[in-house]
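Just one chain is shown here, as structure tokens, and it is the form predicted alone.
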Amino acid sequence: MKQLYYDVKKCLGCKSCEIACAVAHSLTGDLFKAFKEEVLSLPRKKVLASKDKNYPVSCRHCKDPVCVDACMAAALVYDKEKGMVLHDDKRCVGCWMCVMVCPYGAIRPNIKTKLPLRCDKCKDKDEPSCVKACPTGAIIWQEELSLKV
């Protein structure tokens, strides 16, 4: 299954791997159209800087994810297969536990909607919006055990 990883080193903190994921998860799709929404769109992604360093944070869909485990109403479950966190929007209760213990901060509260926010992979699509968007290939999707380190 592929992941999605980081190359810092690239990563310019340009933010359009936001941009593209607020999009991605807008109603139309469209950068124009998304802004005229009743309810904005936000990104699953954010990218911190420290150090002189851009860091991109999204979900990294634990093997033994701790928000799962402190979700009281069971909204979240671990998909082995796809290996994701999968969120049933109908179960949350939006008591932002999965916030409080993710241990990178990669889960954000949509106050609006009172559900969390975290990294869905572009489930739909073939790739990543924000691997498409990023202009220097700081964010790199491909298998998991293709890795080289």
Contents of the next structure:
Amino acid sequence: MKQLYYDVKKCLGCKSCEIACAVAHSLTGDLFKAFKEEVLSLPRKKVLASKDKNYPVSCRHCKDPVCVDACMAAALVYDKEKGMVLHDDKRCVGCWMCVMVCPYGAIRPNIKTKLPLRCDKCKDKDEPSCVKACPTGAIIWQEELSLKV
Amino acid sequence: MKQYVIIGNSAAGISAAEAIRKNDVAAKILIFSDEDYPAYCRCLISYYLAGDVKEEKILYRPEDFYRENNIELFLNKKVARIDPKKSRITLEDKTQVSYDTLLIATGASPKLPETKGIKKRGVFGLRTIKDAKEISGLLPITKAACVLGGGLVGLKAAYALKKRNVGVKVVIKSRQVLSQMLDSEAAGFVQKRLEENGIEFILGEDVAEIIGNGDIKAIKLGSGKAFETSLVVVGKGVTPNMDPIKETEIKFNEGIITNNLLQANIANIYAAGDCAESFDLTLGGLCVNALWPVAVEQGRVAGANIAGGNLNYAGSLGMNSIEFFGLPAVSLGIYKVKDGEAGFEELKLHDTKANLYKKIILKDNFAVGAILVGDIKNSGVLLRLIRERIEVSSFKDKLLRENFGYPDIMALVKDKEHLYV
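What about the form predicted in complex with the partner chain, after the form predicted alone?
Okay, now the whole complex, with that chain kicking things off.
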């Protein structure tokens, strides 16, 4: 299972990952066209600064996901094979229980679409868009547990 | 082969059954429900009533769930009595079923006030899919409805009725909406948003009588005022379903008293969900937190323990998340400091124009509760501060800020961080 890791020493807080994320999840997939879409695509990742360092924050696809427990619409499920928390947009009612319980603050509400903003690891793409977009190589996309620090 | 009996087929019952099955593939699992429906998302019935959610989306688990997990489901079977000495239950139809271990997940029922006329046809709770369907059936001939109570269920009912083009008046005894989860400032934002969308409120008034001969005609208030209505929905909270245990040696206060394993005072009986009293992390004692996420978590812990595990239940706390007409609000733990209570500190931000309200309640530099309106994105991080009892003095000035987040508390949380290298 591949996971996103972050080399915090390299992160400049430029937010290229945020923009790439928003574009990747827009309808057109193009930065300039995305701005003209009826509902503006928002990033599922946020770079937060703390004590002079920058931390990209997004869904970690926890193995014991509290958001799945909290989902009163059964829209969130943990897919063991994929190692991912999946979200069924069609079932979601926008109650924000998942936002309320995420211990990482990694799920944010999109009030316009009434859907939670949550990293889906760019589903079918080879790698998440944020990885490619990072100019310093601070975002690492690799197999879990194999990371040697 | 063990036989496990679960009374209740909602959040706690289902998650317990899943946990039992995960740990014991052979055991017999029997679920008894007094409803006529496979497990469904109870909190969605107001959305169903509103027309926002179709019936096929309301099932909590896929149709083949019970077969796939080898669970025997008995619908429309109300449990009349539990006999702990003989380890068996008796159904209302006199059938007796024995168990090795029992989970009581009977849930709760709407509290009905003792108002004159409360038993009339046309007065509903909004707790079951059956309630929602019955109310829905009356809406084509309903012009004006009345909701009694300004709690979450009351407001969700009001929203649903309004969405179905029925005029709604909400009568609330207290001076604010959502008095069980918001302070008056936060409640003001929510009330305003609902009023802007056509829902009327009558605050600080109680209903004296529901008037009508056969069908409901009107509501009479304590002040003597009256107005026409043909449908009444009662949202005055819920009370745990204790009927089958009342005459037994199982101990209960408001709900069944449980220990850290969610076990009742009898070794082979467990309780979970809206009928169970468990440790409350902010109050420091036992209480019922009748919430979907709490029921799911308790069900999982109880289920694992029933199947021979030894999982400790850390405890729950009162919390809720709502959204009406684009305005989200979250309440966590202690949301209001009672007059005269010393030792609390409130951090607060109130911006009427931006529809923004944030309040964090601290005690000795530990967060014990919060209310967020408008901007709720950090509620999970605040919840973690409360649950894990993280001392906040090193980042207190940042708590209310836009850029506060998980990185600020990372070094202080229980689980070791492994994604940032």
